[in-house]
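Only one chain is included here, represented as C-alpha cells and corresponding to the form predicted in complex with this ligand.
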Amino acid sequence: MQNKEVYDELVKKFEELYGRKPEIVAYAPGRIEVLGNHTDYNEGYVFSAAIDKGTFFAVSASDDDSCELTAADLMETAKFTTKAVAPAKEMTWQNYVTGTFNWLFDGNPASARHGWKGMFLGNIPLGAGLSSSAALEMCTVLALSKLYGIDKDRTTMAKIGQKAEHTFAGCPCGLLDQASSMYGAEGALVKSDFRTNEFETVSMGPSVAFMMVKSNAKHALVDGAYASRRQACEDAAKYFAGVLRKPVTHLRDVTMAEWVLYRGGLSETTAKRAVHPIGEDERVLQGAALLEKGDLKSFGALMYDSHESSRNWFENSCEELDAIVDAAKAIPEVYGARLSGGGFGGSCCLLVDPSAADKIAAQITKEYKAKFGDEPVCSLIKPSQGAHLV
C-alpha cells in the first residue's frame, strides 16, 4: 500500500480516540498541472497526474445523527449534526469534508440516515499547488458514499468535491484537481478534456519523469485572484461570443487567429488574460501528438512557453517561480518547466530526466538561494493511482 505509515499513524489515532476501529478507509491523492493552466473552467483541455502522496479519511457510522470529524495533524475536532451542515469560520480545514457531504447528499445531509466519526490524516504539503484540498474532498466522498451505499461515478464525485469548494471554501475552481485525483493512474498523465468530461490516461515511458519543486511563496487561491482571472475569462467569452459567427460559450470556442483579429475590442487586460486558455489548449494539444511520438524535448519546449504565457499574459506567476523556470532552463537534462496549478505561488513543474535528479536539484536550490534566501524543496514525483477504498 502506498502511504502505509499514514494510513497506520490515522487507524492508530482513530482507535485511540474514538475507542473502535474504523469501518471505512478511503485515500486520494494530489496531483500535479502538467501542460494546460487555467483551462478547466473554460472546458478546455488539461494534462496532469495524480501523485504519489495523498490523504486517508477514516470513517464509522455514529449511532445518532451526530458528526465529529478530527483533523489528525492537529488533533482538532469539530462536532455538528446531521442537521446543521454549514460552512464554518474557525477551523476552516473542516469545510472540504463537510462542503463535501453536503453536496453528497444533495444540500440535505439531514436525509442522512445517521451521522459519523471521521478523521483524516495526509502528506501532501500544504500551500504547495499539489491539490491537497481536493485530494481531502475525493476521499471523503468515496468513504462517506460506502458508509451511506451511495452509488456514483467518479466524475460526479469530482464534482461533488468541486461543490464544496465553491460554496464551503470559497474558491471557484474548475474540475482539475478532484477529476486528477480520481482518474489517475500508475505511471501515467491524464489527459482531459473539460467539455465533454473525458479522461484518457496516457502511459509515460522511464526514461522521464517529474520534479515538483516548491517555492516558499504562498499560494491561497481564496484569496481573490484566481476569481479575478476566471471572470476575465468569462467576459472575455461573452466579447467573442458576440462578434465571432459562430458559437462560443467559452474560450475554448475561440482560436488564436480569432483572438489576433478580435481582440481589439476588449479592454487591454481582459484581452491579455484571455490568450493565456486559448493558447494553452493549443498547446495541449499539440502536446499530445508530440507524446504519441515519444518526443519530449519537444513536450518540454510547450511546458516553457506554457510558463511564458503565464508570466506575461495571466500574470498569474510570481519572481520565485520565474527563477525556479529560469534556473531549469539551463540544465539540459530537464525538459520542461512550468508553474503548475493556479499560480500567484506554490510549486513548478518540471520534466526530467530521473537518473540526473540529484543535479538537478542541487542546481535549483543554489540559484534559488542566492536570489531569495532561503531554499526550496525539489521533489521527484511518481505518477500515481487514483484514488480508491482502502
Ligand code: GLA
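Since the structure above is the form predicted in complex with this ligand, I would like to see how the form predicted on its own looks, so please show that one next.
Just the single chain follows, nothing else.
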C-alpha cells in the first residue's frame, strides 16, 4: 500500500477517538499539471498525473443523524447533523468534505438514512500547487458513496468535488484537479478533454519521474492577472468566430495556422494571450503521439516550448520560475521543464531521469540560491494510482 504510514496513523487515531476501527477507508492522490496550461476554460486538452502523495478518509456510520468530522493532523472536530449541512465560517477545512457530502445527495443530505463519523489525514505538501483539496474531496466522495451504497461513475464523482469547491469552499476551479486524482494510474499521464469531459490514461513507462520545484515567489496580482488572461481568450474566440468560416465557440476551435493568418485583427496583447492555449492544445496532441512511440526526449522538448509560450506570450511566468527552467536546461538528465498550474509564482514541473534526482536537485538549488538567496523545495514525484477504496 502506498503511504501506509499515513494510513496506519489515521486508523490508530480513529480507534482512539471513536473506540472502534473505521468501516471504510478511501485514498486519493494529489496531482501535477504536465502539459496544457490555461486550456481547461478554453475547452482544450491537458496532460496531468496523479502523484505518489495523497489523503486518506476513514468513516463509520453513526446511529442517528449526527455527523462528526476530524482533521487528524490538528485533532480538531466539527460537529453537525445531516439536516444542517452548510458552508462553515470557522474551521473552513471542513467545507471540502461537507460540500462533497451535500452534493453526493444532490443538495439534500437530510435524505441520508443516518449520519457518520469521519477522519482524514494526508501527506500532500500544502501551498505547492499539488491539489490537496481535490484529493480530500475525492477520498470523501468514494468513502461516503460506499457507506451509503450510492453508485456513481468517476466523472460524476469528480464533478461532485468540483461543485463542493465552487459552492462550499468558494473557489471557481475547473475539473482538472478532481479528474486527475480520480483517473490517475501508475506510470501514466491522464489526458483530459475539457470539451467532452473525457479522460484517458497514457503510459509513460517505468523509467521516468517528475520533479516539482517549488519557488518561493509570492503570487502577485493573481486574481486580476488570471481574470484578464481569461477575458482575452474569450475576446479572441469571439473575434475568430467572426472571421473564420467554421463554428468557433472557444480557442480550442482555432489552429495555429489560423492564428498566424488572422491575428492582425486583434490587439497585440489579445493576440499574444490567445496563441498560448492554441499552442498548448497542439502540444498535448503532439505529446500523446510521442508517448506512444516512447520518445520522452521529444515530449520533454514540448514542455520547454510550453514554458517559453508562458514566458513570452501569456506572460504568466516570473523571474524565479524562469530561473528554474533555465537551470534545468543545462542538466542532461532533465528532459523538459515548465511552470505548473496558474503561474505568477508557485512551482515548476520537470521531467527527469529519477536515478539522477539528487544531482538535479543540488544543481537547481545551487543556481537558484546564487540568484535569489534562498532555496527552492525539490520533490521527486512518480505518476501513481488514482483514487480508490483501501
